[in-house]
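Consider the single chain below, provided in structure tokens and representing the form predicted on its own.
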Amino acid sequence: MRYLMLSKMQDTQPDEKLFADMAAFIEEMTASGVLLATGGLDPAGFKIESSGDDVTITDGPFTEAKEAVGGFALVEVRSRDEAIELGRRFRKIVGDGESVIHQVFG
């Protein structure tokens, strides 16, 4: 089962401990084959809307900075519970905030 784990932007700047803890977590997930991809996201982005033959492109940002998704991880795990556990471990490393996890179909 694949899950896309999204984390909202943080108001605080990361410190050396956070970088070290995240590096260890990412290394562990990579070594176990769970982590498929990870990265940060541009908070502005752009939106593409279509209606019939018309396609409109609108530059972001679209939400308040505190609502913007700041990063993602694509993981492959055996169960929803395993995805939740990875999410819990991530939140313990980065501290207060919000993450959203979606199962990826197909």
Second form
Amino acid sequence: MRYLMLSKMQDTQPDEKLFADMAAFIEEMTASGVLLATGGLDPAGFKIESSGDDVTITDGPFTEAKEAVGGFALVEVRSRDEAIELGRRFRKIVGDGESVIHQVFG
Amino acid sequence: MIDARATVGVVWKQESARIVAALLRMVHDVGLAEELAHDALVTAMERWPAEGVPDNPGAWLTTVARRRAVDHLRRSRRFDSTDLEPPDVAEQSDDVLRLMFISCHPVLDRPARAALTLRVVAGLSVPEIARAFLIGEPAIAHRIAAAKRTLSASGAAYGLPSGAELSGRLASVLEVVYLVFNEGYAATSGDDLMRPGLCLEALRLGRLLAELAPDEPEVHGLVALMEIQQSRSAARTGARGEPVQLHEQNRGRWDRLLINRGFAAMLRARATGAAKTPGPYVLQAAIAVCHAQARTAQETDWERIATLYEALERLLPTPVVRLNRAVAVGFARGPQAGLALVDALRADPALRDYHLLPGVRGDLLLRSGRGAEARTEWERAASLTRNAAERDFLRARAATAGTAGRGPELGAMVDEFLAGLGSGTASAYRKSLARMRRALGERISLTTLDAAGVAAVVASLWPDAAPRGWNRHLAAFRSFAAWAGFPQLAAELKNRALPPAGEPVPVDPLLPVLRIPSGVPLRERVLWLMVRESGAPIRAVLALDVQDLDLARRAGPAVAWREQTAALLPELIAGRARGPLFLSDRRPGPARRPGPADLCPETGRRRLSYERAEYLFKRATGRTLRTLRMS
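Now that we've seen the form predicted on its own, could you pull up the form predicted together with its partner chain?
Everything in the complex follows now, all chains and molecules, and the chain you saw is the first one.
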């Protein structure tokens, strides 16, 4: 089963240790075949809305910086517990903040 | 709140390969390494709930497990202070690779390799493996325990193989990974999630292997093949669970992410294998890539696929590969060209119960405008498949192709025929007719059958039957056909000549050598030819070792052969560099290990014994091997 983890922007500036730990973690997860895709997101983004026949586009940002999503990871795991453990290790590396994890269907 | 107990279980699955591999380096015994790793796991179960889960739980477990191993080595006085040095990253990778080579060691049979690999590399529990293979837990537990004992008794080398040995050992690992994948992929029964889960386990093993052995094109080929096959998993079955053929699948349901991963793996295979001839996995992956690149079924580059299958057939001339090639040729060069290849396969006994053969033939016939014959073939396919959804699907196809032959159906008529017979005759006929009705098609109308078709099918059913048995099968069908009012259907069935009564069976001992029936395995062919051509003592022939053969001079110690043997020898040697030329089929059990001179270092199998060779010849000819020398 697949899970998508969306992580909010961090307040803190990443230091060299964080970069190194993160790179090692990503390498390990890629090698073990768990991590399918990951990347950072432009926190601003743009919005596309439909209403009747109209489709409107609005440029972001829409939320406070710390509420905006800053990165994602798509993982393929055996169970919810495995997704939780991966998320836990990720949070231990990046420090205070929050991520939201959704199961991906289809 | 994180559930520490759940975390322990999850961490074990993620880390067990690295932990067990690190311990294996120290203790050189898979069973012991796994036990020590489990001790560490128990410690984690005790301490994590109270102390919290460590930041890097895998490293924590490895440290505790290594300490256990040091204690163990101290107790058994095998302690070496270098064991205390934790291995660096590259060594850790080598350790895991070594573990995979050991769990897929050729000294184990295939089911044991698969079970042990899932246990120690993928970290699955015995109940999980049992569910995945639809086998009882005690059987799996026994299989794994026996595999560990065999490894320990065989003294299998723990070093990483190199050179020519590496490719053979790697092939064994790839085979196990693909076996696990297919076990999950081919599963169409059961709703247990563990079976599709096997595909994921195989993918993870393959992706891991690609990092551990990045210079091996076949590894990347296998990964590409699995990623692309897996990308179609959602599109392979329709709404009612029926199979959907590749060219009819909704390509929008193919998983683009996995396809792209497959393409990336294929690029790595090409980059590492540029100078080498592509191996079977790279070729199969290339075929999968062709399909994945076609935006619609019509855009498929069938000419290229047919060419790839031709290359694959040279490496793997299996009936299934040949059948797939026929499908590709049928699309690339027209149904007639495909039919010519399929028809050549109809006499192959290996395919006689394979429902895809008549299924493919039906497709090609329909496209040639021969609907009635297509219908007949799909009926045959339907009665051969064991899968209910597939049977319904094939019946439905049969119903839409051509007009139904009016008249009585074969299956129902046979039942009626047997019911009207005395019990003795009925049970004698039932077995013969059961095979024929399955092969001809349960629902086939007798009016659509013809004598030539019946004769062709019957010939593939019992190719090796002795005259008496053959004639009995034919008699059953003749009797049935006459009863049903269709005696002409048996017109082309020819009896085989029986030996005159009262005399010993005059089987020409040379017959199986001169005109070798398709069922005789290569090893027996070469042995019989060599005995006959050399006239050497049987024991001298069986004593030959690969390294002592002079293929150019056609001679070995005390044995000289001629051209027929020479033509087949390379195939029998199959790249082996040393060890007995003629090997037994099975590997010896730990209690019955022969001396090293009688054991093949590459396959782990023992030298073929005189008794077994004698038995095989007697079974085939009724004579003793010695008669071959006299001839």
